[in-house]
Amino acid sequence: MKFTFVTLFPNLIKPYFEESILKIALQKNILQIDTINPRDFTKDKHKKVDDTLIGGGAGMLMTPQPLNDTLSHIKKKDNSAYIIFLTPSAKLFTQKDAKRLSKKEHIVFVSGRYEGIDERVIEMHANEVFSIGDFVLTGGELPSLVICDAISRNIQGVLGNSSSLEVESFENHLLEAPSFTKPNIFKKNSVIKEFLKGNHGKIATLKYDLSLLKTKYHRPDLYKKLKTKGKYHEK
């Protein structure tokens, strides 16, 4: 798998692939992680790649040429590469995407900078588009990393046990069970005692049971999309 980073600051990126999984991913030609300038695009003679909104607004917005020409150089090299942008105004990100995403061969995160990026390159250009949350950040290299990683880890070979995607949260619209590891008793706090006897089926059904409980508290969306589903049972 290839990731390229479209983004006016490179150098926000490279640093979060030097270290941990998704460093030896990249050592075993597992990923690739590419980074690419639109400023490196621009015919203005002073290098510009924002200007004033048109119709009033406070801030200033990536112009069209720069990032336009970038996408069409790349995809000119690459007619598989799938164009991603990242903005507040849009359809979150899920476990889902990250799970269908992970079987492209070549991804292309675009990140906005400034008050964002000229509405008629994300119609010419984005394959979908994303938002990671309902907050505004400085920029989109942030969500772009993240959605990298989260597609990254569902990729065969990333990961040194794959079986622990199978437990995680979000799948099966369920939040991860609380884990724990030794001691057992840690400050006068015990572990379940349950997961002390070894009876595995005991354990997993238990582990469900938390996880239902987990998900009603914390998030009873995804809890209602269960309850919807029939995906759970009521004690």
Second form
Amino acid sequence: MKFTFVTLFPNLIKPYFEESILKIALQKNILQIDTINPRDFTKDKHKKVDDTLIGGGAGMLMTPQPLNDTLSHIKKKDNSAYIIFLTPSAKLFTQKDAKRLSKKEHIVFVSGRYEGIDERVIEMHANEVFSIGDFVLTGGELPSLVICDAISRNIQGVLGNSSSLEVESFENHLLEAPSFTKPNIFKKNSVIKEFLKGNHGKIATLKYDLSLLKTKYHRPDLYKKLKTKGKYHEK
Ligand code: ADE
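Rather than the form predicted on its own that you just supplied, could I have the structure of the form predicted together with adenine (ADE)?
All chains and molecules follow, beginning with the one already shown.
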């Protein structure tokens, strides 16, 4: 799987792939990454990539020409490139999207800066547009890394132990149950006693109940979906 990051600040992207799991995935060639700077495509003699808003409004917007030429260049080289724009005014990215997108061959993330991107470029090129939450960041670079990370761990071979994917949060619309490691007692706090007894059937039931409680308390919106989809039975 290839990820291309279209950004005015490529140096924000590269360090994230220099450690841990994603570094190993690059070394194994399971993932490839590339960055392209739209400033290199501007026809403006001062290399300008932003301008004021038509119709008024504060701040500057990324102009269409450099981004349009960057994306046309990428598509010309690879017509399978799947283009995702990041903006806070879009649908929210979810775990379901991460799984679905992990089947693509080449994803291109387009990061806005300043007050955003001229809407016409989004309409001309976007296969999808995502927000990562109801807050506004200074640019799309962090959201693109967040989404890239979430997609990558669903790609075969990226995680050492892919069975860990099955029990984590959002599988079956549930938050993951609390987990513990050694020591059994830490600063006078014990792990849940049942977890120490080795009865895996009982532990699984308890974990499921704890997942339900956690979801009900922290994410009533998810819990409601669970009930309406008939995914759990009230005892
Ligand atoms: N750019 C700025 N804020 C963002 C957000 N919340 N999601 C996606 N892109 C963004």
